[in-house]
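Presented below, as structure tokens, is a lone chain in the form predicted alone.
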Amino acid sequence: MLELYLDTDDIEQVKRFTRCLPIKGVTTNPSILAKSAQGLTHTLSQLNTLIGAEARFHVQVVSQTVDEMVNEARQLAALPYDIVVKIPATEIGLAAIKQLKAEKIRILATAIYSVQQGFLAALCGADYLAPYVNRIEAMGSDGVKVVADIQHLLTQYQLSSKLLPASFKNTQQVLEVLKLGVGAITLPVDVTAQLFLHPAVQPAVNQFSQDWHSVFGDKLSFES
């Protein structure tokens, strides 16, 4: 089954859509945790709280060197929630990662803008990799197309990493990357609003209920 994040630590609209879609967890990343200024601890006891126990949360490190991310990751994993640890796909990410899986730890290898950098981070063992699909995009390659090849390579080798794309823009990108079976995504929360919107739909609904009380004004289905 596909696993539905938000990406965002805006604990009002986690509130909003857990009440109206399955969602597993939320990924965050340095910067959206500067925006907001709460602090990790602040941040996944709230959402732990609102989602569940059930909560997934993907945290990245902030070190710079491969026994940095290490520790830094060791003391993640060892946080009381379902953790897993976002560390960047570059050299020294992937060095990282390699000693990290080593040890169990789940990680999700992220900032993704080229096809080798997601096989990669395959082959080191990253349990999620993170594509970031408009941010292709803006500098002019195909990030749907990024997706679909290391979904490939993926099968092709039969590499257990699940694909978690980010960074879109639109709905579109949104439907274009979920049609390759990926095993996972997350959205910010302007995209997953823009899923409920359609020019067609309140006027529907408008039509049904003033048909509706032009001929039982205000009784209920159940009552009529």
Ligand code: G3P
Given for the second form:
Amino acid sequence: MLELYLDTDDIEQVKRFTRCLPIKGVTTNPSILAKSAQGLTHTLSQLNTLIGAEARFHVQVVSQTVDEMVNEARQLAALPYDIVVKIPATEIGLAAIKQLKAEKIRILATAIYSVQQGFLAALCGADYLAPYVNRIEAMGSDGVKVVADIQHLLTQYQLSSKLLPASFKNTQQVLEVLKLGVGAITLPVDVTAQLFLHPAVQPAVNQFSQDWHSVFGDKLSFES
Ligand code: G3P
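Given the form predicted alone above, I would also like to look at the protein as it appears in the form predicted in complex with this ligand.
Then the entire complex follows, led off by the chain already shown.
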């Protein structure tokens, strides 16, 4: 089963999409939290009430050294929510991931721009890998292929990390990644909204309504 996340801390947007989609939880990063300036404590409390007890939150450390990342990750993991700690898949980050996996803290390796970076994070035991599809494509490379190649290596070496691709600008990128069979994905709000859009849908629904009312007036289906 696909784990579907929203890449936002916007409470109203999470409420909107939780009504109509099976949202597993929310992913944030320091930029998202800085933009809203709501703070993690407020955000997690609100979102947990909204999504429910099963909600999972992927929250990124802001520390810069291994020891500080490990300490921050421990504090995040101790919060009374289902937390996965996001750590950038840098040399420093991988050192922190190795230590934290020895403590069985759940980790998402983030800021993945290359296949090798994703593979190394998986070798270090990261539970989730977040390749940045659109950011890779904005740099002239094939973001979907990076995801596919990491997935191939995970299979080849029987590594248990789950791909959770992030950074999408359009629905085509999302569909191409979903066709690979990834285990999880996080979508920005604007792209999530685009998934519902097709110019033919509303005219079709309007035509059904018009045809019905022309014969049965205000009656409902079971009253006709
Ligand atoms: O957390 C990483 C992800 O949010 C990046 O997305 O849209 O900033 O490229 P974006």
